[in-house]
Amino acid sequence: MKPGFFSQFNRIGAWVLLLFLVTPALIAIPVSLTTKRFLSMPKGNYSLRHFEKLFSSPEWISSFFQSATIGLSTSLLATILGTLCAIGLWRVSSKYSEVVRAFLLLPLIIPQIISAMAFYRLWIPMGLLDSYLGLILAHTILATPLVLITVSASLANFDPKLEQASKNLGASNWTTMRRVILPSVRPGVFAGALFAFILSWDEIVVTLFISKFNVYTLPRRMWNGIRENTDPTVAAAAVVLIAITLIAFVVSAIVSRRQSEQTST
């Protein structure tokens, strides 16, 4: 067989796999256009009434802003902590650093239901249950390993000679990190910040455990909409979430490409 056949076969297989993974999420689009008052596929008639309800309801708008506030705060804290951890472990570069790295990645390995129970028991005596700070700290702990991974991947391609040259020219450690290391790993930092935001934006398990009445994020309101009355507004909210996620990934790809081009030049 010709080599081109295998290339074409791999391309078709990749598209089939992509459609298999994406199709379940895309079902929310036609469901959000139904004219019914319950979750159903539209049959000939389409309506935007559920999007109108989504953007006119004070409860849904409040949940959007709460999720955005928590997500942005989580992204900021996780990016700072994850970047500092990645740079610190990269500089140490010993057998103990790998042990510390494995320990820091535990939030990704431990099932979220276990993490949720742990946060619940820990936040009660600290007075952080059902508070913005408690949810931001919990999401930051879950998201920091993602930043650690992306920044560490960028540091793997960083030339240590650049850091040594900066120090030989008299730059301090802070100046070297700010002007040499961080610009070189900026794509990894930006990707980690994006992943941290998306994790917080979509997170539901921990949120259900440690939030009650004061904090009502968008995923929790969607959960209640499905569990209580199967409101099609949930599908409209899902479409908005998908759109925001896609826009974030497109912006991330564009920014990362431009930063890579600037770094190469």
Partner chain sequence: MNAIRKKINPGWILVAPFLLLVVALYLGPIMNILWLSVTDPEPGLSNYQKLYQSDTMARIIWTTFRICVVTTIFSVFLGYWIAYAMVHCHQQQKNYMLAFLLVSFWISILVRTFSWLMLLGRKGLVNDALGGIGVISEPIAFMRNELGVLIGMVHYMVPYAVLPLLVNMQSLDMRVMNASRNLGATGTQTFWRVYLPLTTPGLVSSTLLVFILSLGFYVTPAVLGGGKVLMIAEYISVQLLVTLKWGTAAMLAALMLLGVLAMLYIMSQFMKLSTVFGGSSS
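Switch from the form predicted alone to the form predicted in complex with its partner chain and print that structure.
A single chain, with no partners or molecules, comes next.
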């Protein structure tokens, strides 16, 4: 077998696989345009009625804002906690700090169903079930490890001598943190905030356990729609979610490119 043939085959296969990863989601687009009242492929006729229904439905709109509120709060909290934590661990840099780091990454890797159980168990006596605070706290614990990872990655490239220089020049700890460390980890902080938002925005398993009536997030409503499997409004919602994902992706790609250009010049 010639290597040229093999790598060609490998590359084409990889593209087919990548298309397999992305394209199935696009089926939501035609389904959302159906003229019928039930989930179906449009046969020649298209209509935007399901989008109209989506945007005029108080339930979907309220879910959208609830998810946005919870997502933004989670992102803010997780970014603060995660950034502080990453800087702290980087400062300590001992064998204990590595153990603590591994421990703090656990919420990310422990199966969500177990996390859901844990929060459900604790939120009942604490009275946090079905409340904004309960969801935000749970999502924050799940999302902060993501920030910890991205900020730690930025810190790995940060020269500790800069910190010493700042202190030698008379800056206080706080000034050094604000003027020297934070600006240089900004890409990591930004990426972490975005990931934390997406995690919360998309989170369903924990949400299913700890929310009921008062708080009804977008994934929760999607989940219901999918379980009922009749109303094409779900397809319209899916299309909106795909669009949001693509926009977020493009924005983050542009920002990270701009940031890498800044650091290289």
